[in-house]
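Only one chain is given next, in structure tokens, and it is the form predicted alone.
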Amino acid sequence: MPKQIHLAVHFPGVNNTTVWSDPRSGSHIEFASFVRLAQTAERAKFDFFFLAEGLRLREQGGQIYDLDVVGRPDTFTVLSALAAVTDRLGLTGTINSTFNEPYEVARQFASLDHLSGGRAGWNVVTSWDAFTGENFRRGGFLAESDRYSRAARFLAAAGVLFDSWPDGAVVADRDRGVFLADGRAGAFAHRDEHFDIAGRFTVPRSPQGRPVILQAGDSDAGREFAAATADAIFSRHSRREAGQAFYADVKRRLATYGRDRDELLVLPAATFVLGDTDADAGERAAVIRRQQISGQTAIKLLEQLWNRDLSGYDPDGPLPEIDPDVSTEHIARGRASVRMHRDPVATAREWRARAEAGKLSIRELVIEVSGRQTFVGSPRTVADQIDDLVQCDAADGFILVPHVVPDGLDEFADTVVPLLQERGVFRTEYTGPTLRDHLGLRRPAATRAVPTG
């Protein structure tokens, strides 16, 4: 029997995948845009809607980076509002474990799970930079090992809070005048090297017991954290060989924690461009890439590797002959992707050689090295590609990122989804009310430890 494909949609926001200047693009702030995309995903029977977070406006060269979408509303506010205008779609949001507190976050997710009837999902991330930390009380940042240590303890503390109310604690028996079956409901205590909290949790156990936990880190520590604690991992490995290697690696790690391979789903981010034919889709994809990488964007992305002001360079001209500056604070702030350039000088030389060999301008080279288009083709070609990658264990499904918001998912929903349904690899109806039902994940039993003393 073929594997069932899981699909989610990402409201993309702050990166150059989104073509905000396209005449078809709408607001990334107005609620109507969130509603439109979520309701399209629900109409297509997707597993969940995914919302990232942005905790500080990015800067480059001391200025706000405004070539991409700037600004992002609060995650819980948006997801709570979407709970009222959707019925089955999972509602998943990114919440940082570096700057927040377990009690506050657990209370918000437990509340969202109640409000949505069991559709909440939490993408647990850590933050790596002091620049973002300046917005928060403690400021600063943590070393990578401490970030994941805090994240693991944060999640453990949240678990204690989620489980502090046993199932059936609220009886509300009017005849007997008894509201609670257990007077210890909500009592908790959690102490470790990061947290020392005790008291009463205010929210009864939610429909899913706990929200679905996603994790998005790709480092060794991030993969280990996901294997130990997550229900799904949001990866960037959407190509066949890289996907299979990542998939095998994280599934292998599960045994260390006494978990089965089906207890962690692998869901890479993926973009798509559709056309009437494969050739038509290829032409559309080329147009979209030039929309995503304007001349200004090409120079700014090049500056992120060179770590220099390159505003005097012509985006239609050759790459700089000078090497990247590796001696000072980075020109781009609040952008995690700059960490991918482990050896900027070596990468710059590789890019120069690539540009010279292909006779590529700065803009053409940046388009080539920053390619973000995963699936390009007719609906049947894209359906074939998605099904193949899932069946060959490169993924369990995909979190799709439309380049136009909020209407960019419509074509996929109307053309690719029916083809996947025809071949029996994607649902035609929801089979349960909760996000765990959609993902085939069990509801976790409460592991309640009533504090003593």
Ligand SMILES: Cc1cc2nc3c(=O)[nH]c(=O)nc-3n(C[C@H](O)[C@H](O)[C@H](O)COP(=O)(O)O)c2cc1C
Given for the second form:
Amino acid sequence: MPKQIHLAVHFPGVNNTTVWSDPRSGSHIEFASFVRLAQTAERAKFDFFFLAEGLRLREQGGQIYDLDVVGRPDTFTVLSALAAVTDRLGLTGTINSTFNEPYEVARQFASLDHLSGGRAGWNVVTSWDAFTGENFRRGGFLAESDRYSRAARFLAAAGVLFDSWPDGAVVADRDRGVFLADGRAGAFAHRDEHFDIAGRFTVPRSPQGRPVILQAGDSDAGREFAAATADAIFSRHSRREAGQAFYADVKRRLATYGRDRDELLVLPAATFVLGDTDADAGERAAVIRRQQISGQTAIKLLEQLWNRDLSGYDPDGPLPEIDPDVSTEHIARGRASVRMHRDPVATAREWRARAEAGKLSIRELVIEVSGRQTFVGSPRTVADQIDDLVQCDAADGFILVPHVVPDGLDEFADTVVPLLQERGVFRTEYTGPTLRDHLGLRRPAATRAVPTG
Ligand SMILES: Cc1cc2nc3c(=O)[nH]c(=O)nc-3n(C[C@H](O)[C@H](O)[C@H](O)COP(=O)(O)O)c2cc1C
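Alright, leaving the form predicted alone aside, put up the form predicted in complex with this ligand.
Every component of the complex follows; first up is the chain already shown.
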């Protein structure tokens, strides 16, 4: 029996992955857009809908970085509203463990799990930058080494809260006049080096027991955290070799925590461009790349490596002769991709050599180096590629990022999904009501630590 593929859809922000200037692009903030994308995903029997989180408007050179205006409304508000207009689709949101408190986050997720009939998922992120942290009351003080320690304790504390009501605590027996079967319902106490909380939790144990936990960090500490606690990882390793290496690495780590291979799913982010034939799709992909990287965007992205104002450069001209400025604070603030340029001077030299060899302008070079199209081809080619990557253990499925919102998933739903269903590698109907059911994950038993005294 071939492995079954998991599919989710990411509602993207406005940035150089999406094409906001495309005439088919709609609002990234109106509820109608969220509904449209979610209902398409549900029609296609996807596992879940996914929201990322951006907690501060990004800046570059002291200005709002308007090519990356995230425009992301509050996660719980959006997912709760979507719960009312969908029936089976999982509803997964990214919520930071550095700036929030366990009590409020656990309460929100338990509530969402109730409202949606067991469809809540939580992507636990730690954030990395003090700039974002400035928005919050403790500021961005948390050292990198402490972020996963707080995340682990945060999740442990949330787990205590999720489990604080025994299953069946509410009996509401009218004849006997008894509402609660267990007078200790909601009692909790949790203490560690980050949290010292005790009291009563307000929300009964939810349909899934706990929301599905996703993790998205890539460092060694992040992978270890995922192996210890997560149900799924949102990764960026969607290519065959990199995907297989990542997959093997995180699955290997599970044994340390007494967990089986199928208790942690690996779900890379992936984009796609479809066409009637592979050649059509290739042409469309090239057009989309040019839409995604305008001349102005190319200069802005180049500035992120060079760490300099390059506004005087012609995007259709050659790369700057000068090296990146590594002597000063970064001009781009709040953008994760900047962290990937570990040795900017070496990367700049590489890019310059590549541009010279291929006679590429700044814009052409940026189009090449920032390429993010994972699957390009006819529906059959894309179905083959997805199935192949899952069967060869590069992934357990994908979180798809359409480049047009909100209709960008329609073509995939109408053409690729039926091919995967024909092969018997993707469901034709939901087999259960909860997100855990879709992902093949058990409902965790409550491990209730009853406070004494
Ligand atoms: C695929 C992917 C998606 C991510 N999405 C978000 C996000 O939406 N919001 C956020 O604050 N951090 C996001 N992150 C950041 C991570 O969760 C994490 O905080 C950061 O990468 C630092 O951890 P690391 O050093 O383990 O990578 C994402 C990371 C990855 C790899």
